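One chain is shown next in structure tokens, namely the form predicted on its own.
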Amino acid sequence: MKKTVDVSIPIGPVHPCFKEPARVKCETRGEYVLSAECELGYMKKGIELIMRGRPWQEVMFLAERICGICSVIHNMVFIEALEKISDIPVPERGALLRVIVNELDRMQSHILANFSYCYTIEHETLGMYLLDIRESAMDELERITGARVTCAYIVPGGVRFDLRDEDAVHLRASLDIIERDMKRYIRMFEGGPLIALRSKDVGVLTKESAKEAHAVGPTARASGMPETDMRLHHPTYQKLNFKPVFRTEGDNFARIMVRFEEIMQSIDLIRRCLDMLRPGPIRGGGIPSAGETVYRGEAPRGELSYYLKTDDAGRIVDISVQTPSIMNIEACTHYMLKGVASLADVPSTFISADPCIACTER
């Protein structure tokens, strides 16, 4: 009788489908995955140590360089933590402009995540369509902030630049094009037999397992946990009557669909912000002062928190950042990958959690 031996299979750290280096070590019986672990440590920057002792004006730029894919939310959470410490008010127009830029950044991040997934399951046509439409969101970011990646748009008390009337008209036109194309791409994803075969009932994360792993972001919301969206607690989003997107299947398909649906939701949120914009100041007064706080925001991958301690001159005495991917990587390796029927599904399941190694290792 032929014996099936247990084999250790490493995937990564260099893999054509991984945006950043990480090694997923799988214990298998044939193709069946018995367990998995993720090995990190390939790109640590030590950025939190670099931040300490520096004035907030420098740390603002360092914060958004923790991650180039979700730089705006790092900028936003750091600045809003300073505002919380120093009781700095933000005018309504400035607050709405923050949401517009943050949601544009969420759109491009989600589109990139879904591109990576489509590429991983060898649906390169849909992947390239998504990568192409992502450029429209990036172009709008550049039009408003002056930069595509590290924008440094959000400053204490408001934002750096106002939105010109002609830019608002261009933004609405671009949103119409993105919405039209995204509807087509969502239909391709939902109805494609290859996608269903490689995505549905694969990498299942139950609601109970998601709670045990403290999963966050679309990974948690695809498993029926809408309460994990930190935008529920943000005053500007509350004015917009924000309601989280969620699904209950908990598989690869559900995680990608949550991101698709959040892209459409971001388009709606930006339009509502544009409708609510009224003439007025984009930045109030206020200077960062001494204090200590913990502040949270919703990054494209989930809850992002900053612990911040400052002195009277606004220098950073201590700072600690908790990014969402560390919890989602844990959920993926210990729950989603356990019991996967084929090694071919390991990279796609890992990518479905949209791990950001740059954020995680910092």
Contents of the next structure:
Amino acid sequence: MKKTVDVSIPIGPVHPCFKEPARVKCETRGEYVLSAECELGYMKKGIELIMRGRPWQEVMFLAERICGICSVIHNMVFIEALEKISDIPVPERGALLRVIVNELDRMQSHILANFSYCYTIEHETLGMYLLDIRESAMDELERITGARVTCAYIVPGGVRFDLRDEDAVHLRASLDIIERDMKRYIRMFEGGPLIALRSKDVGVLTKESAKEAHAVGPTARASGMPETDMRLHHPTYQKLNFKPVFRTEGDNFARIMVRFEEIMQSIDLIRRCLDMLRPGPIRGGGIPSAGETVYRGEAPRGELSYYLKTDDAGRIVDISVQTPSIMNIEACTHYMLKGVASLADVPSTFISADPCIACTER
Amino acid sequence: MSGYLYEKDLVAMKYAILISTRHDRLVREIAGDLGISPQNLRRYMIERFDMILMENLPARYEAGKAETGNDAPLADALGRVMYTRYIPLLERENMNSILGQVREMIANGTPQEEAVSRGKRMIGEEIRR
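Starting from the form predicted on its own shown above, please give the structure in the form predicted in complex with the partner chain.
Let us now look at the entire complex, which starts with that chain.
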């Protein structure tokens, strides 16, 4: 009879498939994972503490430095929280430009997440194709905002730069190319028999578990929870008649497919914004004032929440940032990894939740 | 120096998580509800929870609050779902045993409010132990 052993196997903090350091400790019986724990603390920035007492003009730059991959949404949520406190209106053109930049950022983040997954399951060809097409989204971000990451594009009352006509034409052309290529890559992912073997019915997160861990973003939407999308509550997205993408399988395959479908949805949203753009101001007036609020936005990885307290001079008295990776890594560690049949599936399941340690250790 | 870097003592890091704005509010709210000191609750959490669960406590608490009202009324008042599933302070068996004792108290004529309050103190005792 085969001997059954109980072994505790640490994965990380340094692992070739992890973009950032985290230690996942798996309790195993043979290859079967009985339970898992995740320990952090390898790159704690203490950015909330650095932000306290500083004027908003400095903190807006610090906020987008919490995460290099989804910097636009940190910028957007921080500024929109300030606008909510101070009742600062945003002109329609400015609001639409915010959505365009935010959706471009979501596209590049989702493409990077899916690249990481393909790389982890050893489908490097598709991974490299995805990295290549990500450059088109990054180029468009740079063309509109002047920077690939940490763009500081969104400011109280609007955006920093207008979209020139020639940039709008270039953006539409790039979207056509990205759409054409993405369709091909989605077919490759959907139809790949080896991809299916590594992804379908692996790392399943049930709807009940997702609710318990407060999973958010594509991780929750792959488990049948479309209501978790914060864009449903955003006034500009409501004007765009936004409907969230979701699936019900809850496995690695579903999480990657939700991201692919959201990339296509982002392309559609940007096109709709471009159609709705009318000449007009991109930035209104307004001075940040004293107040306190909790503001939520939909980051590429899910619900991002800022608790913000300011004084009369617009200084940040208190701030607390709840990033989506916190919820998703917890859901992954305690629910998805539990019961994984092979240790080889642990890194791929972990990556399928698109963990961002920089966000988690803000 | 001996020992691996990844096996280092995590108490200081875990404590740093628990004294952040959101976590501090949560700890004080739960400690107040269970009639124990925040220090006792922090120690208990540091000993039992891994870091990612600790980071996620405010979100789980929010999710738990949204679920309130879906359990039996007495179990809800005692926080059975909250303190066993969302903020896993107690094992389900221990909580059910406390719930059983609360039911017994009510059957013996103790007003429900007082029985629940005593039940919560029992949960606090489990944590202090």
